[in-house]
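Just the one chain here, laid out as structure tokens, in the form predicted on its own.
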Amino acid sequence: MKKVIGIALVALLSSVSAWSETPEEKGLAIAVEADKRGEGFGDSQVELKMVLIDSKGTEAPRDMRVKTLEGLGEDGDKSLMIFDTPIDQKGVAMLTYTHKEKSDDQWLYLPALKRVKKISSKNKSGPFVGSEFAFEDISSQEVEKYTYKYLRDETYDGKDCYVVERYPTDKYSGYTKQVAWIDKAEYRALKIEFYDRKKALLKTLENKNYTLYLDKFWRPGLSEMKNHQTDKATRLEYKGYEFKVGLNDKEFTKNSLKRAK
């Protein structure tokens, strides 16, 4: 009898706990779990084809490579993006230091000018090399950069998802909010809607063709960003993911931008 009462009490407490959880608390818990699922990769690199698509459907491809070093402790990840084509952009490189509490640091190396340019925090909402991705979209999405609110459960692309609103804490963000569809099974971001400073829907990002690496890390094979206000789009095609390749801090410095190959 005591055992039965104990089980009933546990069930009751669990029910009360779930019932008392606010939408804000649940939204944050989902974000924390999604972040936790991605921890421990160490470093990675991947080949990337970025395809710019204008409102008439004309495509302009460019090839690049992306290297990432996982952040430890109080800081976020570091990433280095290097352009290989087209020929007039070969050698262009961007370095990003993601921070959990303050604005990210970003530098752009332009070979034609032979100089490194720091991207101002006030310009993070600007387009990255003519694409539909803003500079702030290129940074790793640290949990601390947003506040959250769980909205509902919903099926998307055949998968059960949490739908969560997140609000950027950076005053220079180009967005008032984002709405993300996170699948319940693996906590992957399948779709994200971006709302501009006028609170109008600006863009939608869809991540597709996820693949599991090292039995733990999910990465998309395709990301598509559609701008609803201009009818332009940018497609990212990923190929050849590699993890734990031995990257270190020396490869992610401002001086390394000029030597990036």
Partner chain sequence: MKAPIAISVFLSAITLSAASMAELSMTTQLDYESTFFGADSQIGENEDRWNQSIALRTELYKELEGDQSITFKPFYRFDEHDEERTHGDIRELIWHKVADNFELKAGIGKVFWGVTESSHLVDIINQTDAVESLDGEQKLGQPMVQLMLERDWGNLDLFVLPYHRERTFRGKDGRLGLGRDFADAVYESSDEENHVDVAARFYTYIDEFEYAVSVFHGTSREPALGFDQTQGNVLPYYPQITQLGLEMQYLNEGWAWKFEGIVRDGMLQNNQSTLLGDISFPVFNTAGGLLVAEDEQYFATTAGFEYTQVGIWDTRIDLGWVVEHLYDSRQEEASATAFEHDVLLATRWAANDAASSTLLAGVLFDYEHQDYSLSVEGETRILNNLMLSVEARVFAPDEENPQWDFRDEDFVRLTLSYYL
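I've shown you the form predicted on its own. Could you give me the structure of the form predicted in complex with the partner chain?
Coming up is the bare chain, nothing alongside it.
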């Protein structure tokens, strides 16, 4: 009897809190929960095949590897991306320090000239290596980079989802808003729509083939970005995810950028 009352009380309290929660608060709470579920991976590395698909369906593949080091406290994640193909780009590498409050720091290494170039944060809306992904789409998604608004519940791909709008806080973002479908069970972003500066639908990203690593971390095996305005698309295929491989700060410095192979 006592237990039944308890359950009823919890149900009442949670529904009260649901009433008092604004859509903005609920949107933020979902983002915070999704972020929390991703915490603790430490470090990871993965091989990426990026396939650029033009409006006629012609494919141009690129191969790269990405190493990521989880940020602690105020720091965002650090990542190092190394290009293997196209072969003229071999050894080109990009180092990113994600920050929660200020703009990210980003450097590009050009091996032919042995030159490390700092990339302006204004560049974040630009296409990443000719793909339909912008620089800001591939950088680490910190909670602080957006404000949020919960829209509705909806079933997507057979899964119960929250539909949440998010608005970039950085004035250099190429988007006015993004709409994300986040599944209630695991808080994974299954689909994101991107709206350009004119508030028109620009792109749709679908994350598929999610796999669970270390019993805690979900990662997509395939991400497809479709540009509705140009009919071009980019497919990202992830291979050989590894976690807690023992990467440290030393592997995410400007010197490490120069020796990345």
